[in-house]
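This document starts with one chain, in the form predicted on its own, laid out as structure tokens.
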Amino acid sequence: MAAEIWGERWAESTSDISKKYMEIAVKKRSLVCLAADRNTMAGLFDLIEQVGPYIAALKTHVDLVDDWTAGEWSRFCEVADAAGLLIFEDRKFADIGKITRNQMGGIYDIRSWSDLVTAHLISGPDIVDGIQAAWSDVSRSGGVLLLAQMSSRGNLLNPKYTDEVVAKGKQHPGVFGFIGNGSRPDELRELRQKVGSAKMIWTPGVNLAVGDGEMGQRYGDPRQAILAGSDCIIVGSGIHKSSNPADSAKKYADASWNALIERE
């Protein structure tokens, strides 16, 4: 069923990772990556009851999580799992390949439990090497996400560099795929067209009251990010911050969900 769902994207998609996203939004019927931004593992703990059968992934701020301990942290992501959920660590690496390769260690031990991570390409491509073999050196396997794009107002991203970072992306089989805006759908159909149907795009800055946020923040219209090309929409504060968590995220995930298949 997934492969009659997401079309072409299944068919030229040569990434494991992204195939069992595909599943895992078609099973649940929701292309919804929740930024669960909570800083204590008790506030992980109840987003992931109240608002697991909604949602396709978690992005996770391993180091904001205030009483973080090892053995609590390898609980909840026991739990994600059996919540059906990738865990999608975004860490932003940009070192060189073999400082990020440690990275991926470390007191937090990322390449031990997150099936994603998110990376800026501007040390060159070895970042995703360096990656993927911190992966290899615990026998996992996981995607990388390069920032072709952000939703913040002033960043740094011009087109040239984003034309560079999906050229160089595009060709790297470890690279799950990018980071579009999701608040500019006229940018990210472009990116789309650049990108192909091979690798994914992911979208933060969307939210179902359309608008500016706090810090720089921008939102756009989840449907419209999803027509454009969007493959799951990253929604923070529109869930984790909603009176009904559970109701909220049912929202976003019907929305992505109705998109994608008119979108197909």
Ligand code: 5BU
Given for the second form:
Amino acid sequence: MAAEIWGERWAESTSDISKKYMEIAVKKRSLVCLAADRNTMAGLFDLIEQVGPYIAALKTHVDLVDDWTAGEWSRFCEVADAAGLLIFEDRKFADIGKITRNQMGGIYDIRSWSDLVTAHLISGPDIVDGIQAAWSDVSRSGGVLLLAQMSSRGNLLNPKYTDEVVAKGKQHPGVFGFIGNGSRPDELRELRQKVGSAKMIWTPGVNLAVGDGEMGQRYGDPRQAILAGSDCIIVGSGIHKSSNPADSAKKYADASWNALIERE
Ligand code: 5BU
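Could you present the same protein in the form predicted in complex with 5-bromo-uridine-5'-monophosphate (5BU), rather than the form predicted on its own shown above?
The complete assembly is shown below, putting the previous chain first.
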């Protein structure tokens, strides 16, 4: 079933975790990753309870939770796991390999609960080895999403930088895929051409209300993002700030799923 729906993306992928994601997306008929940017544990629990059935992955910023404790967080990850979600910490690592390896540990111990993390390639390719070593240290595995583009206005990830990130990232088995700019379908289409079919492209900067967001964020349409080659729309405020998060999540799920069917 997943092979049919995802076409060449499934056929060319050599990553277990990508295949796991594609299967979850088919099961839930949703290519939505929720950006769960709420800053209390109660707010996070409430959100996941409402939208769990309509999303395929959960993106966190573990360091923005005001009342974070290790115990509550591990309970939260258990709930996410029970809801069948991949857990993606959007940490945007950027340091040298050995420091990044240690930053996967520390108080938040990201290596012990994340399936995916983001990283910049600004410090060179060893950052991916550092992150993979950290997962190995706790006998787990995971995938790295490299920032090839960003959704925010004025960002410094110019096309030449994007090309180098893609060229290096494509070769590395520890790289699950790339972050692309969900607000600009044309840029995304170009990125997909460069990436080919073997790796994922996940896209923030997506909202049914297209246009400029807060503090330089930009938003594009979910259907357009998937048609341009995104494999997962990352949606934050479009869901968690809505008066009915479940209804909104369902709308994004339907838009993303229908676009995948249309694309393949
Ligand atoms: P929003 O509320 O849908 O704007 O939330 C977007 C989320 O995606 C938020 O958690 C950001 O940290 C994240 N993000 C982004 O907006 N743009 C980027 O280029 C990257 C991540 Br990388």
